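In structure tokens, one chain follows: the form predicted on its own.
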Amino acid sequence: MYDIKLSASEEALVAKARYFATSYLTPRAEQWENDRKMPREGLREAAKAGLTGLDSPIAHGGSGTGFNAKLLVLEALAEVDMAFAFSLTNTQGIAGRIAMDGTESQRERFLADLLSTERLGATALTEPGAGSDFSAIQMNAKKVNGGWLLNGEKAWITNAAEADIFLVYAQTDPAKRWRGIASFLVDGRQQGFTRAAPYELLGGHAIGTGGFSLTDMFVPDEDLIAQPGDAFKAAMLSINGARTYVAGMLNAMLHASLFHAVDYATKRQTFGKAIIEHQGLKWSLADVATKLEASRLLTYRAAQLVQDDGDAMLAASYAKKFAGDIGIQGIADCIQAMGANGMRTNIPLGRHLACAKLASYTDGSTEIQNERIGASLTDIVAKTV
């Protein structure tokens, strides 16, 4: 149906995400949320079923896929549980940073532990005063002999539930603003380190958002990983990216809700008929399938440039934007095509769309996208068709 090329290996790889995710997690993954709480164990079967290492080399014990593949992975599991999807692609967005960039001795100490999903990771740049503004964060790095003291909080933190490897962002000169941010791994193990309480969501607990904060926390000088300048463009690089898979994500939520919806429309009969025969309804659901065929467009547009390290800043913001508003909108008229039943927790709808509200402000949220399309929309009307 799309034009996505890939490998037989990466055949291979996103075949085993959707049989994992229909043998592993459709039984567990309300559970999971009724529990609140991140599952390590699932994510330690997903490293044993092969599907971590999507952003390290084979040379580093990764599966050396490109992005294309990797967001057919991470959209077979958000079908079931979009929170356990992202959580695993955060562990593994920091075994990757480390496999291709890090040196010897951060592979031999965080690596393997991170391929195996032993120990999480996470990326910190929102704080309690600054998300969309990135250039705002006030935790501080000070040069010390031989490293750095980090001070500050961080908060809305994908995995900080139990995450304790971090790729830590803070500013070593206020008057520099984004020139003055640099980018630290820190080990959550050692002295410094507060974690603080989980956040009550209203769903999506397999994320494990929450916070922490550095106290004096010292980190050695080989443990800067991006120098004062260098870490902001490297985190704008890496938005783009966040935002293709997550519009991928919520398209994979949609796409499960309008099965569901349409499964219970062809058998549940209203006036002598099934209700999918109904013209409103059926028309609702048109309208819904619609617009997540237009989504998936834009989302492999992206993604493809993306894997061709073309521009795709653009792009990722178009199909973040349009995969944010008509998942929110599209999973709640798969719920209303159901009726009460689609309110039930044993149908993942209610999930999927908590779970879509989130995603909506993950990594930049649609007001953000509206900033970056706007500030092009001179270049857009100057092109020619």
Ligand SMILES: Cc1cc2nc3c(=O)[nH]c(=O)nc-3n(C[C@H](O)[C@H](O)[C@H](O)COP(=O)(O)OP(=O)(O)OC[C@H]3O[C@@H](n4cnc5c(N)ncnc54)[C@H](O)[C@@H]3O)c2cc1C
Second form
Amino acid sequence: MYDIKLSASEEALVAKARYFATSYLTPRAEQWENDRKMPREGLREAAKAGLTGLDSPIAHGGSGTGFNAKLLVLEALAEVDMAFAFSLTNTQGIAGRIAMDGTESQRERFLADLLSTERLGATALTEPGAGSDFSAIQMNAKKVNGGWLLNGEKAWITNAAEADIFLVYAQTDPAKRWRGIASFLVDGRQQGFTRAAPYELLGGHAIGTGGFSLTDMFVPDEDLIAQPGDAFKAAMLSINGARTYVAGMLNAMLHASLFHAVDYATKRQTFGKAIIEHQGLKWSLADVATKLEASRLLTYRAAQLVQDDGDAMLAASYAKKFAGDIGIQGIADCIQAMGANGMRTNIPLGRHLACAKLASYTDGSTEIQNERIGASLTDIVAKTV
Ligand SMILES: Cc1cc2nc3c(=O)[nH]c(=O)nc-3n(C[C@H](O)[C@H](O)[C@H](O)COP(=O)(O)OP(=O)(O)OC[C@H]3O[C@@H](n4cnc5c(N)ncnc54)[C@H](O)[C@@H]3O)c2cc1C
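Following the display of the form predicted on its own, present the structure of the form predicted together with this ligand.
Every component of the complex follows; first up is the chain already shown.
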């Protein structure tokens, strides 16, 4: 239907993810949200089900999956629990980074534990004083004999509630702004790491969002991942994929919400007929369906560009911005169509709405997507098709 080409093994992987979502996640997701903590056992089960290592090559224990298949796997999981899917893929992103670009020693130290989810990984850019303006980070990296000393604080980091393998971005020379930023692989089991209490949020606690501080944390030269100047560019490059799969997860949550709303609306009667027979309500859900279709097309176009190593910058921004805007409004419309019953927690719409709102900040807020698109307006209008 959307012309997404997958290999036979990728098709099988996506089918596995759909099965895992319905058989394992569906009966547990609500309870996990009520527990307000990360479902560690669920992450291990996902690993056992073969849903980790998507970003890692087969030679290093992964499945060597293409981006399109990864997107469909994450969509399948997010239909039930976006928070779970987001946590899982953040750990696997670190695994993939180490598998592809790491040293032999880094692979030995970290890879197996990340693939099994025995240890969780995270990418740490944001700080209490710097989010959208990433070049303003203050985590300091000072060169010392044989390595670096890191000092500072990170905030709003996915998986930080439990993760202890971090890709940390730190400033080596504040005068150089983004050109001074380098990235480091930090082992949270070493001296100098202090975890903050995880955040209490509106929802999405499976994401394990939290913070940590580093105090004279020694990082050996080997674990400098990107040199000053290169780290910022690398982060900007990888963010297109993240924006695209977040868009996919938003679409999945909207699709799940629409499914519940349509099912309810065909059964619930008012004024002598099913509420879906009332034009006002039917048109409201038809609007949701139309926007969902448009959003999927934007997302799959961006995904193909990411998969092909094309220039996905604008496509990913369009996809994430649009999926965020229509996702938040569309899920709310689906809740509205279900009357007061839409507010119950035994259906996932409230969880989806909270996660859609969280997604409007991750990997660049909606306003930052606008900044990106706005900066290209001259080029955009110069193109005729
Ligand atoms: C669930 C969750 C998971 C996250 N996971 C991670 C993670 O794993 N790693 C990580 O590093 N970070 C993570 N983040 C942090 C996320 O990247 C930041 O929240 C995001 O960059 C925005 O930063 P901020 O929240 O500090 O908002 P600010 O940057 O303080 O912005 C506040 C408001 O101003 C708007 N704004 C800012 N600048 C402009 C501008 N130029 N024009 C117009 N409006 C503007 C923003 O869009 C926002 O609405 C996560 C956040 C959430 C909610």
